[in-house]
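Starting off, we have a lone chain in the form predicted alone, written out as structure tokens.
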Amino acid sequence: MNHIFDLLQFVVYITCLVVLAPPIGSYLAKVFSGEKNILSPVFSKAENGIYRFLRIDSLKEMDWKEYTFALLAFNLMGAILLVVLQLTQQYLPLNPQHLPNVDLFLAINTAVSFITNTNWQAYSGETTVSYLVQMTGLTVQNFLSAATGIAVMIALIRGIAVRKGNSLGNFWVDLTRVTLYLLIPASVILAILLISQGVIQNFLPYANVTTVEGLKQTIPLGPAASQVAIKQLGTNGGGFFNANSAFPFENPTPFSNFLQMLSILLIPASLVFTYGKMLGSKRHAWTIFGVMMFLFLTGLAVSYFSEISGNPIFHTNNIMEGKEARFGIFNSVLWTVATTSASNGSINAWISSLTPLTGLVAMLNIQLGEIIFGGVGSGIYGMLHFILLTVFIAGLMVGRTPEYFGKKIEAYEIKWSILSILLPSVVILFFSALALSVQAGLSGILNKGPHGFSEIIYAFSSGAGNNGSAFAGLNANTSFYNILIAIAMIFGRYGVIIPTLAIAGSLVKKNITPVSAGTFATDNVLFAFLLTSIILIVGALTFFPILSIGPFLEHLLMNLGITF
């Protein structure tokens, strides 16, 4: 009976995703193209007012270098402001708990985390940062880092679609439109729905209560719903509270749980159809969506089967330890696979408590570059690099210059694509090896054996993959990990953004070649098969050795009844 109910939830979830994504994608295509849309009467005056107030010339076009410089400068300013807020929070208002200033290295790690859309948290939100820092620092960056990723995707689309031009648009205009027409209204709607379910939204001091056992307990409060909404919609994932979405004040009911799980993938899935709409190929969008859905469902099936199977250590199945006891095993598994398929990182279960194979799926989802729907914007431009490799390899196989939407794919584009795929991978492997070789890294491990190994690998995968979730167990709030993971997050974010914009800048200058009999189609089952193969061969095999001696080895030992 439980399995039937799980299947029903799954069908409802996938149906909502498939039904809602295409129309939202079409709406976003109008927004990003500057066309009139359903919210134009509401926000068009505000949009023009922002341009006038900030003295932005909305008609000025940028080439890829100007676009990149504006993006990097904007993100750097956001990081500096966020560091300053944390280092001075005890002197600022909206700090009813009188929390002290944040440690410098932790402040830098947190600032980098939120501007890179990672939201890695080496701290407990309710005991470390004030309401002011949560709202004006972290929540603001939740909006802006998400908007930055989508802006890069828009620039990429222009690079592919424009016939022999030079500009990729205007970063400030793209950033404004994404925030006004998408992230703000969507977050307001979701926040209201969450408040209706009991997610708290207030500015009260923490409540000191006496439990039924007669013990004293402090109940954290605060403006949670507004941050929870954008953390999910923007694939940010940072928890207002330390327990994240496993905390009842952040996720109180089955409906709030469903809304948050759906919102994790809704915008990333919708942007696939925005991509196809703006390039004039709905079939290509459905092909990409099909590849993403296939990888997502495969990981979900492996994880769910692993969680409900027998465990030789405890001589039982359906183990609930570490799961979301209120909503059941399936919701824990679905959330875990969804949050690691996107660059979200929020949790409603303890990933460290999941079976080794489920942990392997979560880790691999991140290590692939989180292109299985992926982050908002970053999922599409991350997938593009695998698409270009697929087109290039297919072109070599038939002896024809590879083309993608009529633009010739040459050595320049492939070099940048290889760099964007390899750089985060190198960071994960090198930093993990370093942490496993020095006492400063090993001292943070909680568990021994392959599980402890996985704690370190997962931490750097989460950082470089801009995910933000944690395998748990690892004490990452040390100078060693705060510095290294911050560097990993920077390389993982901008080591993909810069190559993407460089490729867009190259493609926009090329003329569009007419389709001929020799053109390799990118909207059919053959292309979907080749793309999936390239993702698994190039992406997955890179990490096969560490996955083998981490979660896979732990799975084999578990079946033998061996623990550490």
Second form
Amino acid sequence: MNHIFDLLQFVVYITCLVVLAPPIGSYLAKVFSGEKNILSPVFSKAENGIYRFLRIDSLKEMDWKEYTFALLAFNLMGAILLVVLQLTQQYLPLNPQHLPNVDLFLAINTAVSFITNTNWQAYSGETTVSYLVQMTGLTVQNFLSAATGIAVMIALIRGIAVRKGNSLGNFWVDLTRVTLYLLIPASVILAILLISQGVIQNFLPYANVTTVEGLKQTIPLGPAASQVAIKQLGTNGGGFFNANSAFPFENPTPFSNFLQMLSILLIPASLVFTYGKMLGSKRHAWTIFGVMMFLFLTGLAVSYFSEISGNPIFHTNNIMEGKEARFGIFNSVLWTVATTSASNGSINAWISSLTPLTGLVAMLNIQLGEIIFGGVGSGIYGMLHFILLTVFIAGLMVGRTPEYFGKKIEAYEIKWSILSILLPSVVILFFSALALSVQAGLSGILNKGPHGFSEIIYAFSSGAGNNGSAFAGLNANTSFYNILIAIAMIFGRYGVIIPTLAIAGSLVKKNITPVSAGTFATDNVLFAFLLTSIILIVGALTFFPILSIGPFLEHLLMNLGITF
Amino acid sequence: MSSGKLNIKLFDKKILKQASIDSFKKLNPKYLLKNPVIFIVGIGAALTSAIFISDIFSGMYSSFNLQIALWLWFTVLFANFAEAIAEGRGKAQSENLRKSRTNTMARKLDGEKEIQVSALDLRVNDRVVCLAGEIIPADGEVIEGIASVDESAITGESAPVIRESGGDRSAVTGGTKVLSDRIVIKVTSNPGETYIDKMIALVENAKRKKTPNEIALSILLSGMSIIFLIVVITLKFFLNYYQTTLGQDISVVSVPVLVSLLVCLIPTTIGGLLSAIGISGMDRLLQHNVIAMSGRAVEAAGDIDVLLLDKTGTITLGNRMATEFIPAPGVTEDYLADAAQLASLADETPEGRSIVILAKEKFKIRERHISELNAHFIPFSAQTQMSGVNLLSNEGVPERSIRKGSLEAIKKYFAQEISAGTESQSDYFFSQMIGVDIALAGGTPLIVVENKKILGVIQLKDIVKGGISERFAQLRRMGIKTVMITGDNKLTATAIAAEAGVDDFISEAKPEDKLQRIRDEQSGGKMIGMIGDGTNDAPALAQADVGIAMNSGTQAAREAGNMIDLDSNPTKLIEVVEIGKQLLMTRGALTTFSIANDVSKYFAIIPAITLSLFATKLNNGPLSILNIMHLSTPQSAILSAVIFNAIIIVFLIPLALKGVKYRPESAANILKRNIILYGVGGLLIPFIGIKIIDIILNILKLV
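The form predicted together with the partner chain is what I want next, because the block you gave corresponds to the form predicted alone; please supply it.
Every chain and every other molecule in the complex is listed next, the one we just looked at coming first.
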């Protein structure tokens, strides 16, 4: 009976996604191209006001180096501001709990985490950072890091669509438009909906209550709803509270749970259609969407069946430990697969408590490069690198210099694409190997054997993949992990952004070759099949060894009844 | 194909022998470094050998390590062998061209004095005299005289060709033989820089420049090698974790085993065959008697979107032929034919000859000898655009004055020489009508006039080459648009274009029109191929992405193009395009194959090295479930994978040399077939191969 409800919810979820994504995508295409749209009457004055106020010349065009420089400088300023806020929160207002200043390494880790759209949280929100830091620091970066990701995607689209140009657009304009026309209105709507469901939004000091058993308990409070909305919509994932969306004040009802799950994938899925629309090929958008959906559903199926098969050690199905007990196993699994696919990182269940195979799927989703819908913007430009590899190999196989939307894919593009695929993988492998070999790393592990192994692999995958979710179990708030994971996050973010913009900068200069019978199509099932194979083969070949001696080994041992 | 083409068997004994020796010579690290993938294998082989040897000194002998080391060396040697054999074949092909060139002596002109020098001492702008029976010592241009030249040494075509100073037939190639007369040539290339030298450089890997797609592919392969290098290095640390924290036995994970895993994962198949593919592409081109100036041009040929072809000689048989006589009212066909023949007797142009022949064949009009007639011939002149004859009476007064020429020329003739009467005017209108009819059918009308009266019209027609429309259809299926360039008027051009089956045409084309068309198409993002021979084609040849100059063409044309067709056969471009496409396809197919192979190798090696993880006294470790091939022992599994990895290179050498078969069809179909063949095939074949090798190893008790 349970399974029927699961299936029903699954169908409703996917239907909502498929129905809502294309129109939102079209709307965004208009916004990003600067065309008139539904919200122009509301925001166009504000938009121009912002440009005037900040003295931005909205007509200035930037080449790829200028665009990249603006982006990096902007993110660096954001990081410095975040660090300073954390290091001085004790002296600043809106700190009713009188939380002390944050430790330097933790502050750096957190700052990097929020500017890179990772939202890895080595800290525990309610006991570490003040309301001021949450609101003016972290939440602001939730908006800006999401906008940064989408800006890169827009620049990339221009690179592909423009014939023999030089400019990728204006970073400040893109950033403003994304924030103004997409992130702010969407967050306001979602926040109101969440508040209606009981997510808290206040500035009160934490409540001290006596529980029914007569124990004293401190209940953390704060302006949660506003941060929760953007944490989901911007694929940030950083919870207001340590327990993230497993905490009732962040996620009180089944409806709020559904809303949050939907908003995890909604914008990344919509951006696929924005991409297709702006490039003039809806079919290409559906092809990419199809590939992403296929990978998503496959992961979901494996996880779900792994969970309902239960654990032979306990001779029972439906093990609820660590899962979202209020909403059931399916909601934990769906959330987990969605949040790891989308580079979101918010959670409503401990991934550590899920079966090993679900953990494997979650890890692989991240390790593939966060391209199954992926982060906002970053999902598309991450996917681009796999598309370029596919186009390159397929182009060779049909005997023609490879092209993508008529732009020739040559050594320069391949070099950067390979680099962007290589860098995060190398970081995951090297840092995990390091952590598993030194005492500073090993001391953070909670469990022995393959489970402890997974804790570390997951941490670095999550950092380099800019996901931000934690496997749980690992004590990552040490200088060792704070620094290594911060580096991993930087490589994972800018190691993909810079190659993407470099490629966009090269493509924008090229002429567009018209389609002929000799060109192969990038908008059909054959291409989808090839792209899926390339993603799986490149991704899986890189991570096959660690996945087999990590979660897969754990799965086998569990079936043999061996635990640690 | 021409008779002189050297047909080299795929595995010629002499070449095999030389290639075997060369594979060892190529072990030189400096040389190996050129190929990063194979270089990594070489380092692995050296490392494994060093471990094996140092083990011996400490009293241990590991047959497993020895076999791994040997097979790793074989992997390197097989890759070298593939390259060497491709080079060998290319060299044999080019030796054939070069043979005649060595030890040639030249008569260099020093002022007006002739001095004997070796051909190797000739420099650009030297002037050289060549007499009948002598070999032309260097590429050059005829600046004085005319001669018939035997070019069979390079083209294989035995019929001699005429080379003369000025005009479009002035270029000569070193190594060809003068058959008659005396010519003076100006040398246009230094020794070592001639076309043949350039071609030879392209089939020798040391001097070969990588093509753009080859560079991109090398980057991809290097990137993958780096990923796998890190995968393998970190794997050791990951396994150590189980040893240090839980005391698991990971002794099987030795350096040779890790090296084996690495070598199996990095794309050695495509890495080992990459240069062989490139060289043999050049070699195939040479077999088709085409000399390419660079590999880049050959690759670009595979990308051509639009092909510009001159009508004459390419689409049609060189010249127009007379096919019909259409008399004016009141004139018999016989009379017209007779007059036309008389007017053409002294006309040595192919058109004139064809009129004489048609009259003879159709009306049995005997060809009269010019001297028998008391005739004064008027040759074709650029001013009048007419030719003809004046038959004189015995007193030397013209009796019959016959002219033939185009409609425009005759009109001018009328306007100048006579005041046209009504009769001739109506005849003129008649011939104009006929002329339009002829032009509509793709022909050219030639008007015959006798004593100011129009006799009728001769229909000259272009004969479209047999089978040409099939070739164009083939190009269309490849996605290539054909554009015919012709000086003909629009009507004629339309008809010929329809008959030949070209997609588009440019009529009344001037040289600058060609150039403009190429620029227009290029700014639209298209890749243009162009075939030409004349000096006026040179700018267009240079502007085109792939310019093929005819060997018979001028020096200017040959320098402007990036390929030279020794056979001067314009439809050769189809083969060139195919070779270009084959080159890319072969690389793509083998890359796909190589990457797909990795899946099976993981399933061979990962269970082998994790066998002891959490093993009990009774059972292997749980990860042995990944041993889906049921390979007998960890050692045999690893060795089988390494052996498969090595010998697959040898098995694929013929494919690398011959290239993946290309059929002109849509990209989607080609892609589908290649994915099934090399992708799915590459996924499945090694599972079978490794299993078979494992069985053999166990039968032979090698592990």
